[in-house]
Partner chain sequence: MLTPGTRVNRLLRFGGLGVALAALLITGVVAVGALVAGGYDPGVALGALVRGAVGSPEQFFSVTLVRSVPLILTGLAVALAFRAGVWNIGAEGQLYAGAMAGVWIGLAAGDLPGWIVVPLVLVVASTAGAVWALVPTLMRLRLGVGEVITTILMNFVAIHLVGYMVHGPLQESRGVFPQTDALAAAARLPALIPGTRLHVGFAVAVLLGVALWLVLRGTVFGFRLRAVGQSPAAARITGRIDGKRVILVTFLASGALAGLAGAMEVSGRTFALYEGLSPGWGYTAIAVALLAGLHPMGVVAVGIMFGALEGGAGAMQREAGIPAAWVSGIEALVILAVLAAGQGRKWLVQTRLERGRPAEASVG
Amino acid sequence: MTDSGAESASPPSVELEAIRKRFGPVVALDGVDLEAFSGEVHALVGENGAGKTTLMGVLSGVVRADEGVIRIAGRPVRLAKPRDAWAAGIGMVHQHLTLVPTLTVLENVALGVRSAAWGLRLPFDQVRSRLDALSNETGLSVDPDVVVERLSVGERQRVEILKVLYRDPRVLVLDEPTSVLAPQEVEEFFSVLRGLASEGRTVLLILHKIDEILAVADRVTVLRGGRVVHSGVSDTMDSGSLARLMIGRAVAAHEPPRPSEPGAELVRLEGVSARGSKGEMALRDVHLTVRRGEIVGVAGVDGNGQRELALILAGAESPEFGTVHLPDTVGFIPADRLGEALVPDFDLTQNVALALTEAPRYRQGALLRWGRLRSATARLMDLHGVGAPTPAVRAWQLSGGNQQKLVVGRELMRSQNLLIARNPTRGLDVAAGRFVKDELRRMSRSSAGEEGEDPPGVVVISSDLDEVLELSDRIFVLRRGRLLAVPEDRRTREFVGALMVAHAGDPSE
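Coordinates for the sequence above, one chain, the form predicted on its own:
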């Protein structure tokens, strides 16, 4: 880690003083103070809805504070729009990606650096050369000529990071940047961040995973309910004390998944191959069975066929080759909650109704029973801790973590036979992530339906290796479109992580 002792000899590079922000009835920030220094990696942590993303939105000019003062290198600044933040040397990689889907990677980066000096032309040759250099320096490689809409979520995040680094910011803000990286890639990425800080930059990170926070951060600021409850050096913290600061209580220890005898076969894929959005063969000769009462985990770095496998298992797409046998009802938690699961301008009840329109309990002929749907949404919010005052709040007004809680709760409601979950705890704080994992485990072990049928089956497709190892009865790795079975005696973080990034052979060989 970098040496944060310089803070006593120099003023903060970033100062946020008494920042307040409301979104309608929701108080996002309630008088927040924050100081960050050059040469340090500073983590901003807290529960979902604590105000982390909103505070960094204020710093990056995306959100305009209702009250408060911002100083950069000791000078007061007015950050009314992102261009003001760029002019002040601040760059942010957002949790919700901001690329133009129909343009190439090269064109997206070039748009971000265009200026009047270039007229109507964009500096493509210059951008390509610098982009290649940045990819080599950071290890965040991506094809500059591919159209963004053909990239996976993880690949798009890499482009966002490179686009921000291209402009060489003095203050770099990243919102959940590790959520799509394999364990080895996380450590490599942290090395990049430490290098950027050692050059005198200030690196501000929003993170949820406690081990990552303690591994990379020099200092930590904890938000709870829109207020700062702690700020200090990370060396004085351990995982237990940091968790208590984040959620205001200790996190209960969890039981490991207990062995169970799986029930009847629910899913069978035989020789399944499918093309991705780029026209490439994204899945190659995949064979998979899923039974009632088991959790099947599929680990892998995003962009190796996860999207195609999830959509086929959810019944949303058909393969090009092979056969697929699925149950009648399937719950689906997609990777992109705003793009695939929620309608941002709908209220929470309307978003829950999207998945329940065929359920007899919530219909009366051709009409929906909105009273029952509102009650069901209120119960879901209470059970899953969705941070909103009422079900009438619009989905876009929720934090990313609370949006994810809503999607997870909704899909659990309709998963009588099978649940497909892609990165189900991405963006969730430690307590919410624990709750979702416990719910997935409980659902796969308990009877479902009014007549006590065998429990449903669950498939967790995740780039979070720890999540897969913790939850799964059987584990596979999806790499370059091929599904590789992990033997029971090789279920280690080191082996599976290496297999994800092709540093180990196929264990079946």
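The form predicted on its own done, now the form predicted together with its partner chain:
There are no partners or other molecules in what follows, just the one chain.
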């Protein structure tokens, strides 16, 4: 299967052989073989639900494989619990960050340190000198005495990685590490990963975006339906062949954006300022208009006022200063899926109902029409390919991508004048992301739907620059609470990307 034989002098640092894992009747991993060598960045790719996360779980000791052999540096190991993985030299950087926000960087790292004297005093001095050395070595610089909640998401991820590197693992495993980073940060992050690999470590990571995979990985293993469909050196691949491998068919080229014909004005924000959750000024003097039939893109790194702008546009919060004019029906796709978009312990039908309690079609006086809600949910799942056995599973049981499909599909179901979408394709694989983008565009271009009304307006607020560039008729950047318009003739990755991150590392304001 492997078409690279040059490294065979030393055994692979990670070697998986015929790994199988079933959850009930569902086969998650169906005989997976994988070899990763020291000194390489190895990308694990595939669609939502291909088995990537399960495989990472097997490697980090969270999921126990039913069959198969795991060898680390040539020696077979049993990974029954996370501690076994640590002992074998495997360090896992989690997708959801695990830092204590009210403690400093140093304290967070020290918390992860096992010490003979634990309970009396954590070995801060020792941790500090080792942390400094690690920072110099890897280029992951971060002030050890800053409280974590004052750090940007990208900086927090650095701390997370340092915390794992502190234990000096030979194999570093990362699950979708770039989803929280700005484009410029991604570049920087990739060079850190290459540096770590060049020191003889193995870096295994899950990635979704094809250009990122091709940019960073030495080798790529493609999973589909619990099997390895390809494993090879990335130099031999291009984005077309990689996408075909991942989905098993060619991706239709997306339709070129039709020029928008903006209609009546829908939204007008004038001089809007608002405070964030900690009382800081999160939005400053924001002016914005949105018209029917256009998609307005707001690019920017999360934490620069995105949440506040979205909530004001969605009508869920009012600003401290300024005036807001909104249409009467606004759809909203929040960024925080399990916090704001879904009720984790509700089943899928109930989560669909959550957005529809006002809709006359689904009500009969004070009662909800559960029959109609159930069939609507089934239709939605079918249309958007939400992967769940029945609508009766709980939202938390879905993978991130499937949650996103449900949230987006739910908003597309409703007829509305304005749709606010935050990171609409985050966590979606190529095909699902394409579907959502097409739907958003279709919606904004259609002479909208059944009632023959004018098309709605759409605002995409996203940290994914490509998404914004691809979808938007007009582009803004939201940075440190200020909304900056991007001129029509400067819609380039470089220009917008630079606007997004300028001074973004200074969270003190």
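In this text, rigid core is short for the largest set of C-alphas that superpose within 1.5 Å between two forms. Numbering follows the first chain given and starts at 1. Small disclaimer: the values here were computed from a predicted structure and weren't measured.
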Next on the checklist: Given a superposition on the rigid core, I'd like a yes or no on whether Val105 shifts its C-alpha by 2 Å or more between these two forms.
Outcome noted: yes
